Amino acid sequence: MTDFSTEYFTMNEEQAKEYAIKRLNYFQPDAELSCKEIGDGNLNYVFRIVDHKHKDSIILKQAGPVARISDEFKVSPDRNRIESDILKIQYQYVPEHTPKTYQYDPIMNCFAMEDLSDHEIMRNALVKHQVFPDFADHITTFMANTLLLTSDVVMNHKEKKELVKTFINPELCEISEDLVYTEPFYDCERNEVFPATRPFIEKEIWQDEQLQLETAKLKFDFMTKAQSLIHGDLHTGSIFIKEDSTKVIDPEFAFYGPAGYDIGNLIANLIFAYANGKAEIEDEKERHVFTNYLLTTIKDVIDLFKEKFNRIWSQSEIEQVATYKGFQAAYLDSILADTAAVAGLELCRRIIGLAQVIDITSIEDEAARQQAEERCLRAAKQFILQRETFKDGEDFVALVKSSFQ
């Protein structure tokens, strides 16, 4: 019999099943359980535990002592506590778009959560060129609520500062600081550059001193701008989706940072899906339908976020100085500038650095992949260098269209 009460260790499938019986207090006493490790991410171990007798199931997520993407990243298993805690907060604000969690174990660094197996990871669905007309509405409800309602604009300042302390997340922030803000912008040995694209990257990214300067400014903003309790890794691989439901998962990178980080991360990953559709869909009509859906979604994500942000602002009790004429518009403009900048950073990071995305790597034709990558990087530079000029959804869409001509 395994002892789960004294010392942490990384569980295998049999131990996770035993843990569910002994510690979860979720399944019925006569449950007939099976367990399978289903994690395909970069950091954690995810077990799906099924009761075949009563047709019930649950997810058990455990943090390992190193990142699965590379053992160079030594990360604290406390990130599992952070993820469990923020999921509870997000569930309070947007229960319709957040999985329900059940309990956190500080010894085994794991927690249980709702099984979303009837959903699909959004990135996988987009690579199959599926469309989800309600997604923009769902995700902007999630972002507007979680980003504004956890900010100093609305929260009591002392309560907000307590949350800042609770969600200090130095190991995961360091990964973002390295992989998003630093390594893509020089010839780092850890980068994973597609050989055909390398000459373009050397000239347009690594030799552009103005671009490097702007990324340095943005890195220091990321490290010092404790604006909102952000998800910290909000891309299409962190979203479970089906036709009428959207659930945001994996907020282990959560901390108090720039609100635009979440929005920009999402926008970039929608652009990756757009690039995949352009390269991979042979039928012209089908390609037009899918890529137009993504352009519409990008526009709606920006415009619906603005609309809902302003609505929540008007319905909330606001910090006194935030009521001064012009402040609301200036605050929102700064979020949109950060959104554009992060979209550019994420486009560079996923093409040049570690943890690349199947939207791009699954493009089999070398010339088509090179073209897709170069188009994404062209857009990325403009998002970063011209970030103050992006004010609405059409501005974002216009850049995508022009970059992919």
Given for the second form:
Number of protein chains: 2
Amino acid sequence: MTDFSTEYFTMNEEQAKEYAIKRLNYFQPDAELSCKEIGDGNLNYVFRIVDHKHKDSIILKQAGPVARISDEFKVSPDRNRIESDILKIQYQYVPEHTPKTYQYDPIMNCFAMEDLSDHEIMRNALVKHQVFPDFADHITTFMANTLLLTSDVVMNHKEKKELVKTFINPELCEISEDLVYTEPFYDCERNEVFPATRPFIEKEIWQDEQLQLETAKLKFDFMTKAQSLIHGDLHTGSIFIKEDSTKVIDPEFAFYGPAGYDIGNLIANLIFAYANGKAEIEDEKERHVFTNYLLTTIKDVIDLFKEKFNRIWSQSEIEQVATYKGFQAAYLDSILADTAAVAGLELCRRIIGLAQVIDITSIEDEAARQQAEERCLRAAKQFILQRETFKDGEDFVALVKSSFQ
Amino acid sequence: MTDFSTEYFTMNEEQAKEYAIKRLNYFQPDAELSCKEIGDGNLNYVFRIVDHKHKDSIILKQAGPVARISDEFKVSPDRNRIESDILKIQYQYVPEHTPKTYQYDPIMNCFAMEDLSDHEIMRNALVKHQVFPDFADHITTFMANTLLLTSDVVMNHKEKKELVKTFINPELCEISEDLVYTEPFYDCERNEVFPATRPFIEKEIWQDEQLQLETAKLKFDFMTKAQSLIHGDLHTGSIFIKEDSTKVIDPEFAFYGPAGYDIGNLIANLIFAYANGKAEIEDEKERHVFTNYLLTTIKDVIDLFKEKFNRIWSQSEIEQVATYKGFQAAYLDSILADTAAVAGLELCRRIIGLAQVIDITSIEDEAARQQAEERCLRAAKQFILQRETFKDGEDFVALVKSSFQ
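Okay, that was the form predicted on its own. Show me the form predicted in complex with a further copy of the same chain next.
Every chain and every other molecule in the complex is listed next, the one we just looked at coming first.
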């Protein structure tokens, strides 16, 4: 008999199954359970527990004692409390795109959630060049609701301040501050630079003082701008998808930060998928269909976000001064500038920094990978340096197109 | 025998004396105590307890259950915990300009602090047209240290986030959000407009859509920009002064906000003193001495702040990206823009809004008061609309001079 109520320990599959029987009020008494650890993330153990008799299943997610990304990152298991809390909030705003969660256990640092095994991690689907026509519609519903409804535009300011307090997230923010905002912009030994791209990076990134200055300003924005309760890690690896369903997972990086962070993060990762399609699809027609799908999706993510953001704004009871003439447009412009900037930062950090993406690393031909990386970095620079000029979807698409010519 | 250990109640003078004897480990056993409530603030009861035998004294500050500014503001007594905590932090950085505090009592919501009765509230001294040549030097030491050392430039980012959490201050921030950033900019019934100035306010403030838009952006900055642990109410009524000493008191509005807030607040209140001197001093030579002192002080507050800020920056171990070329200047420019903006907001809110200042209200001649108010408001508009152009002390002084011509 395992004791789950006294002291934290990381569970194995057998213990996770036992936990499900004894501690989760979910399965029926005659359930026939099996359990498998399926985590491929960096910070957690993810157990899938299946009841073969009643064809039901659930996910049990437990925080490891140390972030699995590397022993250098020590991350306290409190992140699972944050994740469980934020999933509840996101579920309240957009139940259709948020997994349902069950009880959080502060001793074992775990919580149970809806099993989405019929979905696939979007990044994996995109490197197989699958397309999801409804994705832009789904994800903009998620972003417009979570980002606007948690901001001072709509939320009672005192309630918002309590949420800011609840979601202060020093350890996970430190990871982003280091990996996204700092290390990619100098020759940090933890970077993982693809040798063929190194000369380009040395000249175009590490020697560009204007670019560095802008990244420093953006880092301070990230550390100080408590605008919206953001997901904090909204790339295509944090999205479960199937044809008619999109679910956003893994919000353990959540905190009050710049609203544009989530949107920019996503845009950059769509560009990685685009770069992969450009490099890896040999058949011209197939390539055209896939890359065109991504350009349309990038455009729609921006434009549908704007449309839904403006619709929610007009339907909500908003902060009095936010009704002043010109404020709504200025506020949205500022989110889009942050979006462009973060798209640029994410493009840089996934190519130069420690945590890379398979969209790029799976390109086996050296010249093709180098070309893909340099194109992404060229776009990245413009996104950061010209961030104030990105006003709608077409502006984002135009830069992607011109960078990949 | 009064019970101080069970339940909060507001003390009278006799009970405060009893509290000092029984709960403060401060006076000697044979002390001969007297106690007087001397509070003239809006939120607290302030008891001065004197030991006549040993010529010693202390201040006991207790939070009232409801803000005394008006029954409309309900402010929880937790603000005294915030005040006691922040005074300890400020004392650690600038002991020479912060009153020493003694134990905080979470039941009675009170704490004891150094008696500064040999000092005078600076606003009261200024309306008597006294000058304090060392003030700019003193207050810039206070501001440069508290604002820079609590920011992400110098402070460890995780420690800073814990302080952000500790000083989330929903109720006091709401007062500033309403009284400083909202009500002065429309015809709010709680405003206290001087009738003679009303036509000017209606035309130049309430009908200026560009001005309103900028105040809305600034309000969102105030609610979201967790830059420095600011005092939050640093006007001349929060400063105890004598010739050779300056002590900053009443930091109950403290929270992580824009660093320029404190500096701008102070600048505006120096301008009120200047307006008072212009209007009230009949002798030309005396008037010149006093108003010149204030112009010099305004200039020095900005320039000495910059100088000390840059010195601390160069002597501290700072955040890596803050060392990038151009960052320090950009960061300081942005603080000065916030300074100008808040100077403008404070000038407006003290003339138009609920909480007025005696520098202005004590001007008995109607035409003179109207002129003083309109000059202040004229400067205020430029401070807000042109905030990016204020780079050094001379820029601030030039606007004051031109507005009062």
